[in-house]
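Okay, so here's just one chain, in structure tokens, the form predicted on its own.
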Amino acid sequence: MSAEKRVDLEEKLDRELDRDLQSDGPPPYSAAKGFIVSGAIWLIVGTTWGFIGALEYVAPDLIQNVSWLSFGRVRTAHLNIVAFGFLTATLIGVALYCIPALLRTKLFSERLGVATMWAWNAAVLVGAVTVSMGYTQAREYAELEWPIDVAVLLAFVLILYNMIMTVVFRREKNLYVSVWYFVGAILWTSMVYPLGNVMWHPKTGSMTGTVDAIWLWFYGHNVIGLLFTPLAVGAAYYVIPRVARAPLYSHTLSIIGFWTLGLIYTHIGTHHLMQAPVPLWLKVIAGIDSFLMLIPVFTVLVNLWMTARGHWVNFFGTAAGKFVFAGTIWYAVVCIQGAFHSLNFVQRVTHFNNWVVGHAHIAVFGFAGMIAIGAAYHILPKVCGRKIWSPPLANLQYWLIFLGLWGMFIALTIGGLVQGNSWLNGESVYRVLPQLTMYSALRVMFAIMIIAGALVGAYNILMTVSRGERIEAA
């Protein structure tokens, strides 16, 4: 085909698109907009329960005869408003708007995806309220009762189907890696979810012994990297070349990446359970594989890195750009932590203490969470036509949330390797509580600082939305 006929191919498919957009039902990008929204929202709430959590450690005294306000409850409120209120909401909401941007045409049905996003909150509202009065699982990741399960596989089940009908019905050819990802997640998480939540036995959703450890430590941390790892590697993958303003320094890089984590990931969640009387032949398998997992992380890492190469002003300039690669940062370090925790010698240390908790928090929100508040800061303007409201807080968002997590990061560590030092020299445990004093005030310290990035981000995006200045819709 010809230069001209193509312009003027892609003109006429551009036309189409506009008079799709402008059909009745809700506005485009609804659902995508609702979704960052909430996610900002939940943020806020998610961090405050986890500052509040992390308050009992210094004074467990404060908050006294609030069952709903325990530790037990708070902490297990604050991982799933985190995980599925904010992160996978913010992620989602950006995977709404890239599909349809990167086939060039419009999202399969803008009303089941508005119809989706409520479903989603109402179901992490619920969630969190039930735990915070005690029903629960007691299974993290896990810990949802089941009738709250069945709404969740049904919103997973009915946001698969809207980006795969996206996806048949494109007007682009090619499918762009970021499309890959977002699809595979949610195809991947509609088949793990009812298998971790063990759904088949609605009165426990558990099984018994150490097959229910095994089976909960293959959904838990297939949650991770089959839901969280590729929403964030593909919004990585959408927002780092626009903002380098440069092409992906390699698509076949970026494939191997995709096949690569699904292929190895889903072995390695025995190596939460080193030190319990599981089959050695699983703990060998797990080890390897959390090693092997080099392989789709540094795949991926040195495609993007590769292409941010000699535009790294872009980066500075923009908080969008500064939270996405801070985040494929967060990446690196927390694969390479898990890779070398996933050793028995490390284990003796590291278990049950807060080197673990350390670990946790970069890896749902340094590396997946950086990049979902990156990915939403630069295409909010494309989904609501305005401006962001005040690059300036999108910044001070930044900084607050970099430096309050290195300082939580640092503080758990350190906390964490004390903590395993004493037990492994027979320390009883209340010895070693005043030793963590310190560390656990720090903890609450570098907690206001991201309470308050989650703050101010919000405010800018509910600002953003409703008073931006407005430019025409992407």
Given for the second form:
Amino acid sequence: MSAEKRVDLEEKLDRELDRDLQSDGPPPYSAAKGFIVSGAIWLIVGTTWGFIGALEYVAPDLIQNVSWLSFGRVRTAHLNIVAFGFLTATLIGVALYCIPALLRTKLFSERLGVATMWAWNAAVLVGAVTVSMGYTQAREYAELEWPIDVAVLLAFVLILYNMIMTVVFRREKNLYVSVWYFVGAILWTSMVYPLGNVMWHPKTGSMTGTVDAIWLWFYGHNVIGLLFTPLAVGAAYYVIPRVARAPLYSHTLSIIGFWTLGLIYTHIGTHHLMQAPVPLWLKVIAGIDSFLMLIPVFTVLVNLWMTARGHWVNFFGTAAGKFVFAGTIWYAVVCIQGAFHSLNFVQRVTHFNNWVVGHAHIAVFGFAGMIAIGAAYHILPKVCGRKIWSPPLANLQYWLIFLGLWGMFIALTIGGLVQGNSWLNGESVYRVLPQLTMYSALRVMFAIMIIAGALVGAYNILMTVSRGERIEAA
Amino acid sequence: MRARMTPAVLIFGGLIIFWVAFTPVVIVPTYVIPDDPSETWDARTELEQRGREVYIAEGCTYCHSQYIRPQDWGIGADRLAKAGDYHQDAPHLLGSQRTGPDLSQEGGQHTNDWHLAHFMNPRSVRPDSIMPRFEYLGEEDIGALTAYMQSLGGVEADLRMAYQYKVRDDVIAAYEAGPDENIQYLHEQVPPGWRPLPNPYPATDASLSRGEKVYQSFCIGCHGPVGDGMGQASEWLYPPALNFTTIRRNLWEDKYIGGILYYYIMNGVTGSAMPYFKHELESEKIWDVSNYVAKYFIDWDDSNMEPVGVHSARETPGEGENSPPAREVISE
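Right, the form predicted on its own is done; let's see the coordinates for the form predicted together with the partner chain.
Once more the chain from above appears, this time first in line as the rest of the complex follows.
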């Protein structure tokens, strides 16, 4: 861009800023605030639905003949609410703050951002209600029916447009690594979502036969890989140097981590089908690339941990720092676990049982969810111009979720090993069920801790945005 | 020199890397995987398709897989899944969890009345089950779902169903002829060698305790807590579960029942809701639950009777009515 053109742009931007301040449009960061607050509320609903499902494992006759609370529907609603209502929304909120902040500009259109936020929440609400009514396509993570898919896709495209235009009208020349990840996440998801939901087949939302399984697990894995992961990694790249008060360790590692993520994650969906009748060469690619995933994961983690090295004390003083740092630890755990249970001889035990449920919980909540909550706490004072209502409550929330999730992960993992080893030993599925009761009961107890954490968090965030002590403008 | 990330590199690089990675692992398989039906594939009827839609709506796929893996020998992997089994399935329902049993070969394994009882209250036929009750679906949807269940396994499921129906009329006729005639009919279906066979396991307290445990996990739903066939499931089953107390006057050769009980627990009563248990219960558990049923419900224990043969080293002689029959042999 030539120098004159740049000056022109800056002038244009200044004019717009002035106009915005005079107009009655939404104040800066309204969209980010909306996404974060609604995400915190959805987390209560999502974890409560998870709790109901967990309870039904232990007491299947507690809720009888209430169709919308039947396990198959509760599980679907739980998954979609947590994945899209809480996690994606919170991380998008974080991104919509970080991108303009990093580029020393404002969001291209705050009005569009706020409209997208409402559309997004409407889609999640309608999605949760419809799957509870039994309107589902029964493809994991792709359950929502076609009209809701259209709304979700539209929201992603609008967010992408808003992000790219913000990048175009930036004042900071260099794009910081978080910006790559945020834009990359939404760019990739704008393709992954319609492809994975097979949106050109509106009625079934699916391909046919085993080919459909390949498409679905490409999608199911890349909701994690190309949506949650890059959004959360982008947020961690933003928060960790700031909390550490240290510059980012390595630009080269950032570059390697970003491009290998897009290349490798896209390949590994078929590791969900290792024992299914799909071509062997696909399983080989998925298996090998599951190990190659350690490259994008550990370049990021080494980069972040080396940045934090020597500054640990800064992390333990804030709930935000702790949340994000714990998230990076979970990221390491979940990805090492993921690589190893893609091996056929490990998977013959861990496949089809609670081990996988434990793995999914630490991926979505332990890694991406913890980072989302931490990043939200970190940016919230800037977003709403108020101090966090209660740092001790944020600290309490951290411990409730941290311990609750570890406990749940361990209970599910042991339960899964009991199931997998019993089956491998020739026991029928039915006969293993009584052995599972204890671990299912433990899961219910730990779920209560997590719900408590969600309640404390939502209360704290709502109080912060409405009654937090105002920060004087510098 | 630092590698620069410009907006153009980010967006076009992102697009290129995605499509380069996506094409070989998703687009290519779509075109190279043959779309041929397997030898057992069978087109679904309208009712079966309707049942599949109920299965989708209720999220059954989150607990029930529909493919047998190479390591599944324990659940009776008679046939490993083939790609052609899923010909034209949209969406696929392979599943990702096995909280409940695999259903890919479910067709014909149970009768329709068993499925009705199971959908109305799963614990009425499977006391340890954690499946939700599906009474809210109503008769029509449960019927469709049952038709779908019975279609799983394709041509082989159809053969199993045909066999169930072939025997079913006889089973019902025998039940309607009266309790004694029913038992005579059941005796006659057992291979002759099994009939004059006493339970080779002594009905010790330990054996009876194990038998009680098995009875509570597998039998109590239909046969009831007192063995009169009036369990929770009885309102949905026809013919209902056998009333054990009527066996007392119909013992084989007026004394044997162990072998007959074993045979029916192992194989089930084809054509009725009584399923086979040979995949779930090992030999000793079947003998133990036979002893339990004989002792408490039939009130006749044949486990001390001739022919006894040589006993295993496990059985030691003791005192009391349930002690091993070896006692007499040793004392001589």
